[in-house]
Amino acid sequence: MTCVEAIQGYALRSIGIGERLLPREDFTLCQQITLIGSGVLWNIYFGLLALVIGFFIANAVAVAKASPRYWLRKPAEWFILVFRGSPLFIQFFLAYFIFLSMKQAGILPFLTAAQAGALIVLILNTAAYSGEIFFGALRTVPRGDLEAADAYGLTGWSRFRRITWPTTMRLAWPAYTNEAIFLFHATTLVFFSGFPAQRQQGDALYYANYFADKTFNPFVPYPIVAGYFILLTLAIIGLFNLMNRRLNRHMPQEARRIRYRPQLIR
C-alpha cells in the first residue's frame, strides 16, 4: 500500500469512513501517521464540545459561587470541590460504572458509549476548573469599573453584561487558555477509561497503542501522538490569542499577548 492509498483508506477511518480493517503487517510510517491523525479527530471532538459546553456551565458556576445566597453558593462550591479534588481518571471510572448500571436498568443506555459518557465527564471536569478560574477573576474586577458603571446608571443584568462579565473574561483568559490546552491533552485519558471504542474507531492513543503492540516499538507511534498534540496546542494558543486581543483591544499592545505557561502540577 502506497502512502497515497494509506491516506485515502485511513484518513477518516476513526469516524467510519474508509477501510474497515486495520493493517495487519508491513506497518509503514505513513500508515501510522495517517491512522493516528484519524484518531485525533475524536480528541478534537471531545475537547471542542467539552470546551464550548463547559464554558457556559463554568460561567454559571462562577456566578453561583459568588452569590450571597446560600442555596446557590454551596452547590457551586461542592461541585468545584468534587471535580477539582478528585483525579480525572477516577471520574471516568466512576461515571462508567454509574452509566453501566443505568444501562442495565434500561435508563439512557447510550451513555456507556465513549462519545456520550466520556464527553459528559470532560464537560463537568473542565466546568469545575474553569468555574474556579472565572470566580477568581470575578472577585478581582476593579472596583473603579463597577463604580463607573453605577455612575452611568448601569445596574443589575445590564451592569453584569456590559462591565462585569467582559472584564472577568479579560482577566481570566490567560489562565483559561491553559485550561483549554490541558483539556485537549486530557482527552487522551478516554482511551484508558472503561468507555469502549466501537468498531475499532478510537482516538489517537488507541491507534498508537495498536501499532506499539503490533510492532513492539513504542518509540514511533507515541512520538507521533505527541507531535499531533503539539500542533493542536499551537492552534489553541493562536485562536485564544486572537480572542485575547479582542478582549484587550483597548489595552496596551503588551497586554494583548498570551504566553503559554504549562501546568507542571495539575
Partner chain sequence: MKKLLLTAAAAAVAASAALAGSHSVVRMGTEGAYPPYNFINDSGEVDGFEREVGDELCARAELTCEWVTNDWDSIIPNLTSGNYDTIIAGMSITDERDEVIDFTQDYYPATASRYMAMSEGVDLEGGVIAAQSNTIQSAYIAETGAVLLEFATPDETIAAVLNGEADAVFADADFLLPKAEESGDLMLVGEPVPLGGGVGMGIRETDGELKAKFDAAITSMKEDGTLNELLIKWFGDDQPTY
Second form
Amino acid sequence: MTCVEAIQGYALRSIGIGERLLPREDFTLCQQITLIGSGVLWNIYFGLLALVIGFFIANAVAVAKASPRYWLRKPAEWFILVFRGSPLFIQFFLAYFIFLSMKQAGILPFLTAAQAGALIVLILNTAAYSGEIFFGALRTVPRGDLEAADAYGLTGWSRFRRITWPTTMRLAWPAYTNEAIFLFHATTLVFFSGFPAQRQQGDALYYANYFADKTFNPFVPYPIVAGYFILLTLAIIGLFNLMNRRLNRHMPQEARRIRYRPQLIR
Amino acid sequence: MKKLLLTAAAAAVAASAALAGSHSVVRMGTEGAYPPYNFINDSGEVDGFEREVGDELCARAELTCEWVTNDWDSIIPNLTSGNYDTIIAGMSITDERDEVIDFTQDYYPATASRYMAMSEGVDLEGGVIAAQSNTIQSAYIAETGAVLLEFATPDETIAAVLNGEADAVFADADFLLPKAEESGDLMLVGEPVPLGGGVGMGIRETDGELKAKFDAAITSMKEDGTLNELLIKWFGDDQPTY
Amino acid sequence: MFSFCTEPDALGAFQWFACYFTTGVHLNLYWSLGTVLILLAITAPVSLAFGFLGAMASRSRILPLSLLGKTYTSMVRGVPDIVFFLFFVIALDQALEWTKHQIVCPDWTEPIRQGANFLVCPEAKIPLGASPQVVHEIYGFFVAVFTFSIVFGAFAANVLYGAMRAVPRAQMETAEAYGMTPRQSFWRILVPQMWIYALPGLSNLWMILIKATPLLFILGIEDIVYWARELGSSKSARFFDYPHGDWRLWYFLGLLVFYLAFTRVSEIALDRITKRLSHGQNFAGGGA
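Switching from the form predicted on its own: structure of the form predicted in complex with the partner chain?
Expanding to the full complex; the earlier chain stays at the top.
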C-alpha cells in the first residue's frame, strides 16, 4: 500500500469514510500517521464542543457560586466539588453505567454512544473546572472598576455585562488557557475507560492502541499521538493568545502577553 | 512495562535444582479474567483450568513456576520484553501471533467461537456485536457486515448484551457456555464459527529449550489422559478431548 | 476470615457480606489502597525535586541547559499523561536493562533486539528472573513512581519557575546590593521566598496527582481501579464461593466517594497551610 493509498483509505476512517477494514499486515509508518491523525478528529470534536458549550455553563456556575442566595450557591458548590474532586476516569465509567440504565428505562437511549455521552461528561467536567476559575476571577475584579461603574450609574445586568464580566474574562484567561489544554488531553480517556468504540471508529489513542497491539511495538504509535497533541497544544495556545491580546487591548503593553499564573491550573 | 498485577503462590516443585541457568524460575503470565480458563478466585489467587494444567506441566518438566497476571492488551509485548517467560491465558494459536512469538503444541483442542444473545433471531450479520478488543473474535467480526463494539475485558462484552448495548457477543464457546447456562436471559445463537488453531502456551522465539520442555510435558499429559480429565473437570462432559 | 464463613451459601445477608468483604481478593483491594497512598507519599517529594531541577535549568544562563529545562517542561506538558505512561515505562525498563547489560555482560555477542524481542543477558534482567514476585512488584512500583515523578515534575517545574519570577525584583536587587553572589542570593533570598508564591500552584498539583492515580493500572500496579473492576465483575456460582451479578457500579461509586473525601480533606488541609504561610505577607491572599 502506497502512502497516497493510505491517506485516501484512512484519512477519514474515524468517522466512517474510506476503507472499512483497518490495516491488518505490513503496517507502514504512513498508515499509522494517517489513521492516528484521523482519530485526532474525534479529539478535536470532543475538545472543541465541550469547550464551547462548557464555557457558557461555566459562566452560569461561577455566577451561581458567587451568589448570596443559598439555593443558588449550594448546588454550584456541590457541582464543582463532585466534578473537580474525582478523577475523570471514574466519571466516565460511572456515566456510562448511568446512561446504560437510562437506556434500559427508555430515556435518551443515544447517550450510551461516546459521541453524545462522553461529550456530556466532558462538558460538565470542564464547566466545573472553568466555573471555579471564573469564580476566582470574579472575586478579584478590582473594587475600583465596580465603583467606577456605580459612579456611571450602571447597575444590575448592564453593569455585569459591560464591566464585571469582561474584567473577569481578562483575569481568568491565562488559567482558562491551561484548562483548555487539559481538556483536550482529557479527550484521550473517552475510549480508554467506559465508552466502547463502534465500528472501530475511535480517537487517536484508540488507533495507537490498535497499532501497538498489532505491531507489538509501542515506540512508534504512541509517540505519533504525542506529536499530534503537541501540535494541538501549540494551536490552542496560539488561539488563546490572540484572544488574550484582544481582551487586554486597553491595557499597557506588558499585560498583553499571556503570563503563566501558577495559582490556577487544573 | 511491568504489568505484574498479582502475587500468586509459587508452584513449588521438589527437585528443581537441575535447571537451565536462565530459567530457575519460570514466570507464567496469565490474564486472570477469563473463567474457566483462568481467573482470580475468592482468596486472590490465580485459579482455573490453566492454573491446574500449568502447575502439572511445571511439575512434569521439573520447573519451578510462578504465576503473574497481566492485562490482555499488553500480554504479548510483556512476554517479548522478558517480564515473564510464558503466556498461558487461553490464547489461540494464530499465524499473526506466531510471527512474533512461538507456541507450544495445543493443550486445548481447537474449538469454535459462538454468538450469545438475549433472543433467537438476532441479526448476526448486520447487528451490533460485542467482542473483546485484540482477539481473534474481534478481528473476525470486523470482517463481517456486523457493527463491531469493542471492550477491554471479556466481562464487559457480556454486560453489553445484557443491557442492550449490543445485540450479541462473540467469544470462545467455552467462555460463553457457563454464562448462558447460568443466566436465564442469555442463549447461544447462530452456528459455531471455527477460529484459530487451539490454545497453546506462548513462549519467546528464542526460548527453544523451554518450549521443548513444555511440549514434552503436554505430550505426556495427553498420553496418560490427565489432560482430558482436567478438560472435563473444567469444561463439562461435552468438551471435546484428545 | 470469620469462623462462620465456611458455608457461604447458608449465611444470612449480614454475615454473607461480612464474609464477602473479608475474602482474600478484598484484602488485596484494601492493600492496593495502601499502595496508592504510599505512591503519592513518595511521588510528591520526588516530583518536587524534579520540578526544582527543571525550574533551575530553565532559569540557567547556560543556553543548552535552559533549552533542556524548557523542552522538558513544555514537552511533557504538551502530551496527555496517559499517552506518556503507555510507552515511557517500557522504554524506561528497557533502558535500565540495556545499561545494566552493557556493564554486566560486555562479552555478550547476540543482538539485544531480535525482531520484537528485547533480550539482554539473564544476569542483566531487572530484577533477576529468579527473584521472588515481591521483588518484581517493588521494582514495578518504583518504575511507576519514577514515571509519575517525571510527568508531575514537569508541572512542578512550571509552577516553581513562575514562583521564582514572582519574587519581587527589589528583593534580589537588595541582595545584590549587600554584595551577595548570584548563587548566594538564589539560595538565601529567592528560594526561601518563592514557596509562598508556589504554594497555590503546588496544592493544585497535589490534587491533580491524586486524581491521576486511577491511571496507575496502565503502569502495571495493582491499583484500586484494577481491583474494583475485577471484584465488581459478575461472578458465577460455578467457580466462586460468593457469586454475584455485575456490581461494578457499586465498587466504582465507592471509589468516587474515596476520591471525593480524599481531595476534600487535602483541600481543607492545604487551605490551612496557605493561610498560615501567607500570614503577614503583603499580597492579596495574605492575612492582615
